[in-house]
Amino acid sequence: MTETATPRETPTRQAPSETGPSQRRAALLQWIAERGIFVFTALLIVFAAIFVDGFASTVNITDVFHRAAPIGIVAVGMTFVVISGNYLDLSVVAQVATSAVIFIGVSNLYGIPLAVGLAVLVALLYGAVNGVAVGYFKANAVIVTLATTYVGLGLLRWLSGGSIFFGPPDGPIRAMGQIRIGPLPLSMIVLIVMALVLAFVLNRTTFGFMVRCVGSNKEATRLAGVSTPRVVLGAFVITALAAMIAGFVLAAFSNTAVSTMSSGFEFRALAAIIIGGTSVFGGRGSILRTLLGVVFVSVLTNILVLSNISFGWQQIAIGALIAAAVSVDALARRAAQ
């Protein structure tokens, strides 16, 4: 007689149905980084409306708001730099600077249309410098755009003396300060204009599917046949680009320009692209999530401002902002691993 032999049951390895500890305080940690700002931005507000006297005034907000395009403008367009893997640009100082100089004293003499053109090609200028530095001699970012801002900064002030310059109190560049559509400035028309531009740069493109890829894996990218250095340059171009319009609208906003009207626009902008949940670390941003972080970082200067804090506390509760939101980024990352 012979004996049918079944064959063995192989175990199978049934998923767990519950998620560990470690995965959910990696799903939290990667929510606070990623979603967090919609959240604590809404709070921060309907806070500020109930308990901060003066907060709600339409005067009030229309003013934070106006004050807030500029730094709104640069920090999206640096976006496209921090998800490239390259932490930041620090030359947006001398661009938005050069921009408003530029703007106002060529326009005195020479008319806005030849302004807007020179401007232009300063930024493609400063764009290319950078970009070509990081790109394709592979170096240091903050050292490069570092360089940059010295060399810019030291050119404005020769070449402008140092003076203040001062547009027509009737004229068109006062003009475009003072429009307002609505009840929205112009100048946040086209902070919000901008947003809608790059976001769609950044989510439907093939190159800010490419400025990703260059932040999250840069070698991977470059084996897959992709000229990173180009891409690097694109995003680069792109911020020098933002730069230059946050000057004019800074520019229109005073009818001033002078050499040192942008200082600290770097960090104040960096902090708002990084409190936004774009990450230090590079590959993983959102256009929206910078225009968020801008909203939740001027709305807590101003609550501050009216809350008569000092300018030095303002400076410490952003830094500390700061640190938490790469804090809470770099923990992401590790528990996701």
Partner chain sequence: MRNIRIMTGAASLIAIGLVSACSSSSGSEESSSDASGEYEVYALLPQGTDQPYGTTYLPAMEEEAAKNGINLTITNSQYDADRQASDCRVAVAARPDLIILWPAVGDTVRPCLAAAQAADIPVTVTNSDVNPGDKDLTAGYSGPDTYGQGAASAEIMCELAEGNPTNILMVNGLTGNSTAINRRDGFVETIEAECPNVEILAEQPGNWNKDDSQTVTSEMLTSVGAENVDGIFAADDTMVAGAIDALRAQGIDPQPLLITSIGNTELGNPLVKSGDLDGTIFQSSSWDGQNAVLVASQVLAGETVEEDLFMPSVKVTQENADDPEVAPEW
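Residue numbers count along the first chain shown, from 1. Since this is a predicted model, take the numbers as computed values, not measurements. For the two forms, the rigid core is made up of the largest set of C-alpha atoms that agree within 1.5 Å on superposition. Compared with the form predicted in complex with the partner chain:
Relative to the superposed core, Gln314 shifts its CA atom by less than 2 Å between the two forms.
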Given for the second form:
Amino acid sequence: MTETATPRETPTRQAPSETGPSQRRAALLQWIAERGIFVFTALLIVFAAIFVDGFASTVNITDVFHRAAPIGIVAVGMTFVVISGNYLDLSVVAQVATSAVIFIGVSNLYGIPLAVGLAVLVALLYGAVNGVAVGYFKANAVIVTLATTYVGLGLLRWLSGGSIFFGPPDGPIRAMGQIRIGPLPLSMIVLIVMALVLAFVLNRTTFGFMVRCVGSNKEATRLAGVSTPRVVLGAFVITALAAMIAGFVLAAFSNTAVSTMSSGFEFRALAAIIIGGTSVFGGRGSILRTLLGVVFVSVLTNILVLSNISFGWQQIAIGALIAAAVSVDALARRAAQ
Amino acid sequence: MRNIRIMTGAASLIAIGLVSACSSSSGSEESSSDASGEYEVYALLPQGTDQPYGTTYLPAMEEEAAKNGINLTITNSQYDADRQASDCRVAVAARPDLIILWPAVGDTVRPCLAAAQAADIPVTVTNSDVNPGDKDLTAGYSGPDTYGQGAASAEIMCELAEGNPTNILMVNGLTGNSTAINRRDGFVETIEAECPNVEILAEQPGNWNKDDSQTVTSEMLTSVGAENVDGIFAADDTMVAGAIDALRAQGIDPQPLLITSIGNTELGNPLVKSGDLDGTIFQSSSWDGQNAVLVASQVLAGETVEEDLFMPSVKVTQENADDPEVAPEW
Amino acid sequence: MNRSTSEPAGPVVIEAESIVKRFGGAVAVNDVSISVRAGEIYGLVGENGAGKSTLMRILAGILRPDEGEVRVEGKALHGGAKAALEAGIALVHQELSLVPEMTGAENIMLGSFPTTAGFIRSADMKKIAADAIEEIGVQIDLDEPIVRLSVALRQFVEIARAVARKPKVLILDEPTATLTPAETDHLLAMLQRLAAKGLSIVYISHRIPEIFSICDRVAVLRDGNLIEMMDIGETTPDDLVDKMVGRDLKLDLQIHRESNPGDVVFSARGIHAPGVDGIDLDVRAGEIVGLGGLVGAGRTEFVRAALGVDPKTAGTVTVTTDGRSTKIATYRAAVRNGVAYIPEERRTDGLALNMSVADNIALPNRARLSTGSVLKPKMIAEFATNLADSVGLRPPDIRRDAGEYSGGNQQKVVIAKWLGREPRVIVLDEPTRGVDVGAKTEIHRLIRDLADRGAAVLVVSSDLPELLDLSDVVHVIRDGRIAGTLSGAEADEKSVMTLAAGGRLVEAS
Amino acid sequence: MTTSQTMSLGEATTGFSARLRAALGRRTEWRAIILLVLVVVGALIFAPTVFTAYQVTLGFVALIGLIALGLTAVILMGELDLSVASTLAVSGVVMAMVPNIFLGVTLALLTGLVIGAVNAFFVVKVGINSFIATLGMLFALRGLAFVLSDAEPVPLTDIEAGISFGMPLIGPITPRIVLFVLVFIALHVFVTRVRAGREFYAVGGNRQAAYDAGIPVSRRLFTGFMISGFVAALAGVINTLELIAADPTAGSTALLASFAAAIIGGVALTGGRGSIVGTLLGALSLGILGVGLTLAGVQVDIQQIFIGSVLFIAVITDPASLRAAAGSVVTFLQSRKSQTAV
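Please show me the structure of the same protein in the form predicted in complex with the partner chain, now that we have looked at it in the form predicted alone.
Every component of the complex follows; first up is the chain already shown.
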């Protein structure tokens, strides 16, 4: 096994001597894969501003923010799970709904502090169960979080009775939902703060650093003396806490909460993450990319709604977009080889 | 050796779970049989405690069943037609005295009705009716006329429009959902027939959610130009509340706009009183649940029942919003 | 024991003419020509990296030669692995290429299931597989999934797969690496039987006794060149070893380091693990201990088990620093107590290839590069730059991804990341494999520096000159045990090779 | 021993219990069997109607099991297909839109094959992870179903054909059950007896070895995805016939239940491990559990809690998972030891 079956000294760096058409194409693809989302988002916004009536209005920008905020908060949190190399957390659907229902339902009865405390507890529980099963039991994240989704939604509906909960029309939660600073609703501010905080955690703390390392090369990280299961656990806890905050924001925005309100969040958040260019194989990606992915999808959906395009076509567009985004990524990677 | 230990461990875990849940389920059976049920009835519903309407529908249904000595077994297909067809087969196999059906997807229930008829099990329909062609296979219907509700809401809209050219936005329910389809059809067809002066400028699904509705309404306002909009129809009160919030958020006073919806829920009723919502159609979930069982028990007792027992589609406007008979239920 | 060399030589079955193969700038095989006759067992020996495997992969059509051609029964071979297979060349890989959940019979017949209209004729399949197994004379339950068979049995399944294809030429690349002596004897006897039936066999091995026990002719490869090809009767084990290792002695000219070892820092006692059968070993401060032996002897397994990277079944490891002894039970405890481990598989285990050099260096040093778990980027950059300089990374750009660097520079990064922790014990597994000469010299310098600064160093290497050059003491591992210990002065290539190969023949001579 | 050398290379398989363990260990379905036994016993005690009305139970098993069978072909190769539920909806709509029932069925099944080929194209030719490629298809196909159907159920033109399709053929056996059994037999034979199918295990178990042995890996992947697409489309056709209308929202509960059936049946998501029989057993246990709970009047919420818990236990009791967790525990205990022993 010692005898090198692989080339002995393979310089992975290509000599930049010739730039044939295939290399130029590879370079272009590479460039698009690296910076594509920035360019596409910018182009889409410019396009919309010019050709779509009403897009550039303050009111509409606020609507885009409303679309972006809850899904974005979930997505920036879930980015940790994706970067750690564990695909996604399906159970955010259950987590967001549970948090929203607790936020309104429990605060109606016992006040906001208790509601928030309970929501935090539930979020930690979700993070712990998912994280222990995926990290320590090395179970597949898709199946684990599928199972916790079933259990979580079942429990929520069983315990809450599936009722629609609304806060008093002049209550503090409604007031929260209506705060805005300039054109920015509170939900958007929460998203921005979350993104800043989580970007800081991912880029500047040892924990975030380890999450990136685990996603990039789990074995090398383990051999550097890191407890990789603990890192995975941490990634799921962060995702759960973000989903909890998304639940608060969603509840505050409409002053209502119901167990069905977050349906589809898991795949929509994942779609935003992927379109942003974060690799589903882990390691590569950033919070900023996720944020841009969310903005891109929200702007696109907004344009389609503004153009009165039906829901079916909206779904087709998002599906096609995912395919396009990952195809570019895959082709660039292949061309680089 | 370890394998076997693991297997026994896992087995006992599952066993504990199974036993505890079975005992809880058998517990519920006992409690219902405590009501000394004379009749076994299956209620095939597409929703239960996973939806707000079902949450208030179910208690009324169960209460009425207890009063009439009916032992109810309730299923919830979550609006999945295949799942309901399967529930139906389970019900037919259990040979109950009657089946109460709330179709998940109206077009798909004929085989279920046929199977029940073949097994001599009468079927009564609740909440949303079967297709006219399938009526002969059912013993009776009670519930709101979902199409009629859309139509009634359209009538309010027509009255309010007074023949003036009126441009409105429409917020629909969850895409593909049968109630959403029926209410939309009822509204659109009535408008076309009675007041073509009302024009629907744009429509988007609000998914029965307040927040989704608020966002799409706001976007539609931008799309067609808020100044061109004279009114809004939303397929239920939750969504209309979102639409009104969207208007307010854009600094538009909802009062002069013509806004109608369906429901008269606890969310919608205050809006009617305040005048933001010009009219809604009262839908009583408890009436619905209660009458589902009442019709069933009449059929079981061999009494003749009306073919259709429609929940009165009471139009609720500012004048009658305080009337006790339209007190909101959910 | 030797096969008679006077046997009538059959016609040439396979020949390779003037084969040249380059990887990047490096020449792996340089103008090599060999030819193998029917019924002949053709031995191919050489040190690690001599180009044996590359040559075999060219013969089997997996690699295309840059120059020269391969001919089977006079016809030039074109069209890759499949064509080679059809021409009757079967290669038994070093790496096991079996499907774990498929049965023995299916693995033997993989890719060539006998079918009628797409349906597998399972009786036929089992028959052919059973025949192949019969042919190589082992008993295997062909209905068992491979995953449930021992490593040795899997090796035999692999050979049976090649035999079942009824090849004209059978190429075996180190088939005995994972076998016990008894199993090895069995395999050799089996190969002789096959050859007697007219099959041509190309046999690659490090183990000199095996070569002498079965081969008719033997070729020696060194640094990609064919040094000599001779009838087995014309040579002796001594001669063969000389030819294998006989290189220009420039590298060896480096003077031995003056070492004055201190106290024992790293002490392993009674280590047992899969492939490791009770190894005791001490490393003192300032001392470089080398582990020699053949591939599969259990060196890597020992190191990984001792450090807690892989589970061990028995044994204790103690690390003593500053007069304080700590029993090391887990890998993380080892790292905490000043142990650094540089694994064999640099690309998969050593580095996060799509992260920057700075990040890779920061990973094990994150605690000192952060305050209250907030990283300090400036400090990281400074720290990484210093380390990159000290290991001589070229180009010294710490922001580049580790994957963009060449093998030698990647290895420098791996060493740099541990240097930052100022390790008391450093374990290196094949530290210069796949590394160019310049980088190799630098890495050797780094290892010596570490020892000079008082670290206890344990080096696993299959590169004999390197092992001898670096080590103060060499332990030779064979079959999971220490077969012999040589001091730096008495160790030479031959003595290590002799202990490692462990053949009776050599021991007798 | 046939040869002169005595080579005791084999595992020690002496003694009854050891041999039994070896035979048991060979199987991948034991968790499904345990669950099935428990479920059957539970149902016998609490809801015996499950067995008296066995045709209903079988029908339900066929409902959740059919797609799972097709999915197993893909999972065996270490890939995933999230698009099955949407495929079911689209093919149903396609079928109902065509007035001629035979043409409709043909077109619907063709749709499934095409979708499978498109999935395989993205995975094989473009090189996208199948999880993501089929996630895109999950969205796009659902959208397509809405667009084609105008977001409303599409009634079948030939209603009588549909009604008669839903009626029992022989005894209580409906065409759905017959088709389910046929698909089961076909796929079981395919992956155990047919060369191409058997090679799925090689593609999933050791893809490099499969390449080296000359197995056409890309073609196998195409075959697998097309099987999955075809079976999902078949499920769509059956549903549409039985329900006499195609619902564009159909299949909402199918995806997750199918996955659960395969996983509980011991099919490993990493590929190369599992069996069609396992998936059948998984579907049987989930089916009996579902029907039993429904007959016992347990609400859907609690049924979901149940199924989720079963799935959770199934995934963390995978031998590899238990080993990993045990390893963590051992490491934890030992790390305490290494700190104390100074």
